[in-house]
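Encoded as structure tokens, the following chain is the form predicted on its own, with no partner shown.
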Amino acid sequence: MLKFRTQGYNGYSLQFSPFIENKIACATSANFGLVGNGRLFVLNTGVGPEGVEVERIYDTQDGLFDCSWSEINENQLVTASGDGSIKLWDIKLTEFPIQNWHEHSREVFSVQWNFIKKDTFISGSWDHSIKLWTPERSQSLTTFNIEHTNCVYNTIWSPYNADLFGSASGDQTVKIWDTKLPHSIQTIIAHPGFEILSMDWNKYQENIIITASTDKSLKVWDLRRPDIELLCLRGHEYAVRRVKCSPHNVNIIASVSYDMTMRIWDISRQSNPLVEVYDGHTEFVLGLDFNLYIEGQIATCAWDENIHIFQPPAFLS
């Protein structure tokens, strides 16, 4: 188990590098996120007296609330600000992002890097649209913002087609697009009367989706038959904040919840589907990550200033 303080600042997303496996990106925001500054930390670990030590650290003038790592350059990541801006950062320069988009008009929630084109990311906002950039453009490609009647919390791109992407809103659907097409081409109302807060898709199986609620639940979609989940997994006690599949177990899914825990489901057992609970936190847990090259470990970031990188016992055995 590694642990970092985030000193004075509430973690609200992570992401391992898809290039290295030591290293970490987390962004959060001063006073949980609700006024003030935030700060992107970029970790390495493995290295240093207790195990993780800092490469990078970038203070925002507002709160921070999701980062990716871009796909194309193992040196830049962007950030999603409470400010409404996106920030694009290269770690081997100091101090100032290297590209700064404002265009949503309120909290941007989420952003997400394109697996397979890698020269593109998604953006989804508390004011309803969602946006395609690419870092060589000064204003986004495409605007979605027709369709959603709430918050979009999440935006996540599919692992086996470039052009397909989901998102998550706080008006009970879950929508796919095609970003070659003006209007969704899919919608499910997927926990009704519920916000959506977080989605994912299966990273082997291209129809598995995901979905995670204020309802305490998670739900397994199969995206040919929309009309009804393949599974409802409940054991969260508060609403589930963000919700990742393994990317090395077709099964294995993890949540995060404001019930300050992390889950592990195995959604092959539908009996039992449940296989560990961490309570390591003090506070609502918000960020997730599964990294891609030390299969079975994971990291969490929490309202209690704390990340977590570790490999739970379910994994080890």
Contents of the next structure:
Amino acid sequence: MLKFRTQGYNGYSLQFSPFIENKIACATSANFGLVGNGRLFVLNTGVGPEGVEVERIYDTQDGLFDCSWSEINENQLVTASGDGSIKLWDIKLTEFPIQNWHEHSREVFSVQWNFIKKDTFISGSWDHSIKLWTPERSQSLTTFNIEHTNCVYNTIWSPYNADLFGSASGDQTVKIWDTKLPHSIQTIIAHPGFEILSMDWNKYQENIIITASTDKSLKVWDLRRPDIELLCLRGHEYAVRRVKCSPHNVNIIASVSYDMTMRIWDISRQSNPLVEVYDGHTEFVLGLDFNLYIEGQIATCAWDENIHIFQPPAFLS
Amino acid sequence: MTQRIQQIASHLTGDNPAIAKVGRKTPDDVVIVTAVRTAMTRSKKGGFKDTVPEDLLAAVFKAILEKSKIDPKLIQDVAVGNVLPPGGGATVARAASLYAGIPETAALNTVNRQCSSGLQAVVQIAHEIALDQIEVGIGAGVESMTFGYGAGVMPENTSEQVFSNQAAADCLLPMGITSENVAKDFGITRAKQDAFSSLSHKKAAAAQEAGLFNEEIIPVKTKWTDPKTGEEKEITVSADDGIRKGTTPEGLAKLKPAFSANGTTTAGSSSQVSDGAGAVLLMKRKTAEKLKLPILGKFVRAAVVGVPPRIMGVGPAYAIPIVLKQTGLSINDIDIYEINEAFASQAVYCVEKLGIDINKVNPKGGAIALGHPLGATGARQISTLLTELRRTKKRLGVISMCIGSGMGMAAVFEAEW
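What does the same protein look like in the form predicted together with the partner chain, given that the last one was the form predicted on its own?
Up next: the whole complex, starting with the chain shown before.
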């Protein structure tokens, strides 16, 4: 178990580098992201006396709610900010972003780099819109803004089709989009009456997605049969803030929640799919990622100003 | 910052009222399939002066069954708002339900939240449906002020101890005096009250002339004794009879104060004493779709709140903001407000206090022109509101009223067409 204190900053999101196994970035905000600055931590694990060392710290004017590594340049990553801006950072530089886009009119909650085409990324915002970007251009490529009627909390690329992505919104829907089309190609009212805070795409099954909601549940969906979920995972005691599918196991997913826990689920089990509950955090847990290189390694970040990097016992057996 | 806190708070409660409840259709929405009412007629003078409340109630129940063509066996619970009848009206209401063809398997209760009883009955059924306690139910309201109204309504013996408390004693104030209190406390002038009252008649007369009540009013055949000849005949009552087309502010200005010698509230600026009934058939959207029934609109949410009994008329000014906040809506988001006109004083106060566009208030007139059969009013307003929203292709409506003994109630409905 490695722990790192993001002193004075509350964790919102983190991501392991897709290039280097012991590098991780964490987007944080002062004052719980309600008001004030943001800070991006770039950390190296497995080094130094504590096992975690800071490589870079970047400060921003407003809170940071998400970050995503570039899939094409191992030194670059983008962050989503409360002031509506999206910044591109190069960790070869000690300060200042190398690019700063400001098109969203409200908080940006989500950024994700396209891991197939590798030259674009998408963002989702409280302004209800989704934007497609490329680092080479000073303006967004496309805006998808006439469909969601509430915050877009999460935007996730399909691991199978470079043009396909999904969006999870406070309007109780997830939508599936093709970047070549101006409108969504599928809408699922996944959690009627409740906000959807996160989604992820199964890394091994191209039609399976998972949604996470303020109704405290996660749902597994087959996009070919969207009328009803395949499975509803209950156990979290408060809203589920983020869900991630394992990059190594088709059936394993992890989720973090306002109930201060991280939970691991096995979706191949029709009954009792909950595998493990991790309750090491003492505040809302908002950030979650699987290490691509070290099977079973998970990182979480929380409002308790802590990043935990560990292999849950379930994965060791 | 406030919005971010609200967002996190809504994540924790799992309840973001801004979503789903308004502007989006979900299978679990509680929807209104049929809404009907009788005409509202002047008590002791009008078409229903010889009609007892169970007859009025049976008429709206029958109309619900006929209009919706629903299999009566599917109805599981019925709630009826009424205020004045002896025994809470419970027995005669049950009898009316059985007579109308609702099978004995359907339960029934009456409810008395004073002037909001009709709305309370509908809200009760809506909540039962939302919680899957029942699938199909009827919310209704009825009042014969001909038969129920009078001194007998007040208790004969009261507790000296309880009524030594000022607020408790205020509960016994005649409603007209509470109107005078509102007018005096908040400076609602006689001229404003008369102008508002005259407008209510004008709007109601125009709506009646244009046939805008035809869809909501069901004709009721009943017996009626001609007061001049004493002859009993069968008549069909299908129009509100309290509307005075020629009412002007100048004419109203000539009326004497009705409740206090130097007061400002007159018979012309008070709601009329009336007889009438209304009923609403409710179920979830998925049930309506399964039964292939049309959907008039959905019940979004309701709120009640207590206010000082001596100025009970301010109720809507307190209840409306609560229900709007709970639904994530603002005053201007609402297309039509049906605010019960117990008195012009309190209606004017509430409209001004909340900053509501007067053109959105009671577009077909209110209780000053149409009448206010106490327990029926809430159910009546639902018919009136949904009909008008649908006719004008508008979406959001609020129903609200003040409540004797010091309360306000408000509910948001969303029309569909």
